[in-house]
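This document starts with one chain, in the form predicted on its own, laid out as structure tokens.
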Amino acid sequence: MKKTLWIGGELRETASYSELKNPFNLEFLADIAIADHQDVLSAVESAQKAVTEMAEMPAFQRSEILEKVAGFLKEDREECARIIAKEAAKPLKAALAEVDRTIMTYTFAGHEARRIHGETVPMDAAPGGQGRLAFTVREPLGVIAAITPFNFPMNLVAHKVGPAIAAGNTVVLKPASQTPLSAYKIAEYFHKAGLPAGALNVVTGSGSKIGDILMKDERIKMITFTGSPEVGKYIRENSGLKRVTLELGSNSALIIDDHVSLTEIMPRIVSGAFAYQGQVCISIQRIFVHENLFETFVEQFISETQKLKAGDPLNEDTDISAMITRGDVQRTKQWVDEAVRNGSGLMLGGNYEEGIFAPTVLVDVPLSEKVSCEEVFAPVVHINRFRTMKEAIELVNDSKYGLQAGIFTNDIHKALEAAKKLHVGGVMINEIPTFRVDQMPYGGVKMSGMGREGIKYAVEEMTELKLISFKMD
């Protein structure tokens, strides 16, 4: 199978292609087009040509296109899930859940397209403002460059393309090199739904080369990126006056307070730690447990983790499969071994077989270890103890990241203290930090990024506010 670029509403051949392989069994999947400099410029030009048509398209038409895409996803739910499972090694049940979320994301985008609005401004509230009527409107920015990661190849594309189209923008999409098939499938759906040619373009190839071209092109009005902090910082520093939103990951923490009943919540905590091999920005990486519950918690956590089944992502009962690359397996092994050498207790896992890294549980980890202070992005969790809620909050905040954090507690005062003092973009009370529904505002502080996703909030990022004032007399 060969996958060509999607530019200007048509397939476009390129001079070179690269092999895409299944991360689990290294089976050949497709030859993927590698865009050169001119291909990327052509995609931007195509998007620019469609700017006026998209900006003038009535809201109900943009909404109907998005709702049709959601409908196509419903019809092809199983096929789309298998695409994700093959190219990303995401277990099939997790891939199906991602398709369901993608349907919701485009549905929300369709709703939001119909209710983009401004507000009236009371000009006479200030001296000299009397006799004037003023209101605001929101207008699309123009061409938006969207750069997406491998871990949610359909839903994170939806979180960028959905609000961009809802707001009347055009898009140049650069999907992750390991997961281009999902992006090309979505482009196919938008074309079938009647999106104007050029409103969505998909280019694949070198992320650094394509990214540099997009950053330098003045026709690009905004870059929305999900990926590593290093790349995000580079984009922010080299994009000039373009608007930039960044979601850069985390080492999400969970606090378990004293007197919490563990039995009911333990399966959910384990799921939040190891779903999709821990390759989730808000995957639980650090768990801080009150010292009175520590031993019990560790015992129950390990017992629940041992129920997970590893294997082929296309098997319906698989919970854990291969990491995205063999190189990530080696990196994870190095980080875990280093933590153990420096005094951490290895309670479970720490080994791998081919591309599958076993779910790994560490205890009493020095917070300077990479498995704690960096984003491990692997099925690795560490569990440390604390005495007071003040200490627990300080431990969570002792991080360069700040995406989401969770706390389980029966004390409303401690819950509110955590809500106020945790320096993160989202605090989940009596919930894991891995919780997300697609209409909520989502984003981080510190090295976790800037700006917010969640359809309504992304639309605000992707539109310009204009003031219109009438002098009445």
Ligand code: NAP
Second form
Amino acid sequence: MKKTLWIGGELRETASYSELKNPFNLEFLADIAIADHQDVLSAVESAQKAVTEMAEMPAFQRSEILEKVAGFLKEDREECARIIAKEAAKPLKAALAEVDRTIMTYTFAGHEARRIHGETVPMDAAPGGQGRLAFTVREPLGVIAAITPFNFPMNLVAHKVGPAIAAGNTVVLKPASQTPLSAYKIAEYFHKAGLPAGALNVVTGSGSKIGDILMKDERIKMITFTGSPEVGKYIRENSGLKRVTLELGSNSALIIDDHVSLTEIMPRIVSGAFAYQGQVCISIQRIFVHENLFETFVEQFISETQKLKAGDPLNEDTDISAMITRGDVQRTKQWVDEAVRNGSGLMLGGNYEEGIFAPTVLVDVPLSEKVSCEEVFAPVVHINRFRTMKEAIELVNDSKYGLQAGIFTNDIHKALEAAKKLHVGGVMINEIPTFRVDQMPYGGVKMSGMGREGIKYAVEEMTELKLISFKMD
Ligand code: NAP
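Cool, the form predicted on its own is there; where's the form predicted in complex with this ligand?
Starting with the chain above, the whole complex follows.
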């Protein structure tokens, strides 16, 4: 199979291609186009040409296009999940869940397209403002560059393309090199749904090369990026006056207070730590357990983790499969070994077979270890103990990241204290930090990013507020 670029509503050949392989068994999947400089400029030009048509398209038509895309995804649910499972080694169960969420994301985008509006402004509240009728409108920005990661190749594309189209923008999409097939599939659906040529363009190839071209191009008004903090920072520093939103990584934490009943919540916590091999931006990486519950928690957590089945992502009962690259397996091994050398207790895992890293549980980890203070992005979790809620909150906040945090407690005062004091983008009470539904505001503080997604909030980022004032007399 060969995948050409998608520019100006057409398949576009280019000079070179690279082989895409399944991360689990390294089987060949497709030859993927590597966009050259000219291809990227051509994608931006197509997007620029479609700006007026998209800005003038009535809201109901934009909404209908998005609803059609959601419909195509529903019809092809299994096929789409298999694409994700193959290119990302995401276990089929998780891939199907991602497709279901992608359907919701485009459905919400369809709804949101119909309710983008401004507000009236009471100009006469200030002396000299009287005699005016004023209101705001939200206008599309124009061309938006969307750069996406490998770990949710359909739904994170949807979180950018959905609100961008809902708001009447045009898009140049650069998906992760490991997961281009899902992005090309979505481009096909938008074409079939009647999106004007050029309103969505897909370019594949090296992120750093394409990124540099997109960052320099004055025609691009916004870069919406999801990926690693290092790349996010580079984009922020090199994008001039373009609007930039960054959805970056984290080392998400969960607090387990004293007296919490563990049995019911344990499967959920284990899934929050190990789903998709821990390669989720809000994966549970640090668990802080009240000292009275510590031993019981560790015991139950390990026994629940041992139920996970490792294997081929295409098997319906697989829970854990290969990490995205063999290099990431090696990096994870080094970080775990280093933590153990420096005094952490290894309770489970710590080894790998080919691409699959075994679910790994560490205890009493010094917080300066990479498995604690850096984003591990692997099936590795550590469990430490605390005495007071004040201490637990300080431990969670002692991080350069701040995406989401979770707390299980029976004490409303402690829940409210955590809600107030945790320095993160979202606090999940009696829930794991890994919880997300696609319409909620989502994003981080500190090195976890800037700006918010969740369709309504992304639409705000992707529109310009214009004030219109009528002088009446
Ligand atoms: P990544 O290496 O940063 O890549 C993300 C995207 O950026 C890819 O399309 C990549 O292209 C591109 N890229 C790489 N270098 C670039 C550069 N210099 N300029 C512009 N673009 C560049 O991240 P990843 O490994 O795919 O994804 C994992 C990271 O994403 C983790 O840190 C995770 O926490 C984060 N993430 C955050 C969220 C959130 O919502 N907060 C959600 C999911 C993931 P290539 O693939 O071609 O290199």
